[in-house]
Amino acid sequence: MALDQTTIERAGDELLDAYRGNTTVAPLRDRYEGIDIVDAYRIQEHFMNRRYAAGERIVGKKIGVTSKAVQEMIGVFEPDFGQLTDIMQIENGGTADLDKLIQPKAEAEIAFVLKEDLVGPGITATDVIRATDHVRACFEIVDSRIDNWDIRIQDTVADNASCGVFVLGEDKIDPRDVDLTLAGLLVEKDGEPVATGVGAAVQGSPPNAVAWLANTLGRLGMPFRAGEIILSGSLAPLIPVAHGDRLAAYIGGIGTCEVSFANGGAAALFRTQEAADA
């Protein structure tokens, strides 16, 4: 039985509640009898409506739990999606600032950049290429509203697909001169090899990940548009960061992307002293 309208919004609300006060809440499916992910996109649309209202504004689409080694680190077996906006995104080379995450783990992935709308259903790997002006090494750094990122499909899903911030690389790479499921990933942190992954882990093929949406969205009447940034999901698993760290992706044919970490004040000091370095 679905949810009625006045818990969705109540759900929405309390989600919103712990994104703004950097706290977690107890895991929404044991304690909304009966919700389903329908229900979860429901609260998912609430919770960011009131986000645009507050003045964000949408950039894009993430695609999450398209890896296996991802499914089993946190017991989601099947792709979901959240939306981007644009307080989400980090510089390349830049510092997140971790006193507004609550409890994040960074994802290297292939971002894809739209010069075309896509409109599911009916959209193909190949029609994802044409439609693509560009990839990217990409960051996304995951976080979860949720205890202790004890989470099943419905509490992710509500949760915005567990959306943190996001950096992309600098690099702008025609995704027809590269093999995207054979591209490698090599992670660094603080110099240090920390993962690897291929893009064949991501549904096979990273434009196959992006197809899913396109369709997923279509049949939901929201279109990809030109200038979107969608990234495609996770190439290895997930990595925890805290206070000092620095992580490097190097994905082979597409280029790097660099992000550092720290707490409030010394964040703020890392972006300066960045600034000043350029």
Contents of the next structure:
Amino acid sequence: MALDQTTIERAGDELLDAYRGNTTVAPLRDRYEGIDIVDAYRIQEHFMNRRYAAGERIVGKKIGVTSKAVQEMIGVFEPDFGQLTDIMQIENGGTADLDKLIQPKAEAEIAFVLKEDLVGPGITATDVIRATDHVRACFEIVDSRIDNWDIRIQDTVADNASCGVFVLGEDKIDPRDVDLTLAGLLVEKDGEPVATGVGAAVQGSPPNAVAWLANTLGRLGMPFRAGEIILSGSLAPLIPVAHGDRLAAYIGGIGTCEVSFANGGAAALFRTQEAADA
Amino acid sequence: MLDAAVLDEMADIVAEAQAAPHTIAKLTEKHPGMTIDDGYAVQDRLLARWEADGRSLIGLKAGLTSKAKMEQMGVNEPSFAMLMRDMQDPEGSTIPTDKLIHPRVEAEIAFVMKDELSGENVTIDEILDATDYVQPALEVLDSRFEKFKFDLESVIADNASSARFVMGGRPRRPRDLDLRTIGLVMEIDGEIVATASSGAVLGHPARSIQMLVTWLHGRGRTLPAGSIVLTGGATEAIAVKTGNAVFARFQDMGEISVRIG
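Given the form predicted alone above, I would also like to look at the protein as it appears in the form predicted in complex with the partner chain.
Following is the full complex, with the preceding chain placed first.
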């Protein structure tokens, strides 16, 4: 049985408090009996509505749970999605402030930027390529408001699909100019290879994930607009991050994206660097 | 170093197990003092026999080129082994398996060298300059050890599980590609069984050649012009059986298709 509205709001408020207080809560699935994926999206909606009310603005979507490995781990054989807002974006080469994140990990992905609305159902990968202005390399720094990342699908969906912050690379590539299925990825941490992957790991090919999203949003009656940024799903396993790390993602035929991590943000990293140089 | 007589005997055991395929016990069981250098000394003996039989060396291959595999084996350099001219099968062919015990296939990038490379500290740039072209490759591995269970010393003596290899798809100039980020998808009978990026090999497959040339230098050798080098599996090695169709796609490098005979 679906959770009632009061319960949905209570769960969403809990997540908002955790998000604002930089803390975690126990998994929702253990505490809200009968919670299903539909309930979880309603909780996400409440959680995000309160954030929009406080001034955040939607700039796009993220798609999660797109790889076979993660789907098997979580026991769900379709992706999920969350909302990207303006305050989540970090400029390319910028620094993610670890003090403002709880338990972040990095994922390297292919981002799509739409030039036309995509209104599902019935959207195919063909429609996605047609409606895409460009693709670019990106990092999504995922984060969880659930204790120790102890998540099942209901927990992560309610928690805005474990979205943290994101970084877009600068190169903008027309999807007609690259083989998205075979786009290879190398991630280096301070110059050492730490992760590799390929576009095919995302639902067979990244446009398939975007088509899934358009159709899912269409069914839910949610808009999917020209100009939105879509993070289409991780090409490689999650990468742990710590103060002082600098990550670079190279995606074949698409481009490069870079991000650093520091407690206290860029200023702190700068001070660390100066101390190291001195 | 083991006695020459012991190394000769090991070469006999491996050569027989490869010629009339059967599994053998790890060589270290009888000779626990066997070293990695002993393993390579067995390879040298195998080569001498094979050349005496009229077979010729066409190149070299690197194995254990991913960080995960190196950590698993407790080593910090790849293993190297010999590629003979008669181990190569054409693209689109059926790979003979009558001499194979439990074959596995992995996808990787092959380099074809146009200039000799030598020295202790060859750079990636020098390697790319000395390369004629790069091309997709499939390597068919087969261990002569029970269930592919071996230690590093034994597997090196077994020519690092080499069996067959195929090169195909588009030859490309190495500087026309970013060799860190060539995406690969390998399918068996139409199902994706492995995905990878070429950077899975030490961040850049030319690093395998860098370590190979350094290793050769330590043995007073060079990498001859014209050599084929298989730089190491970007994907994991997947078990195959008779009748399987193996298909691998490489970003901007085309594809290779073979059948397992």
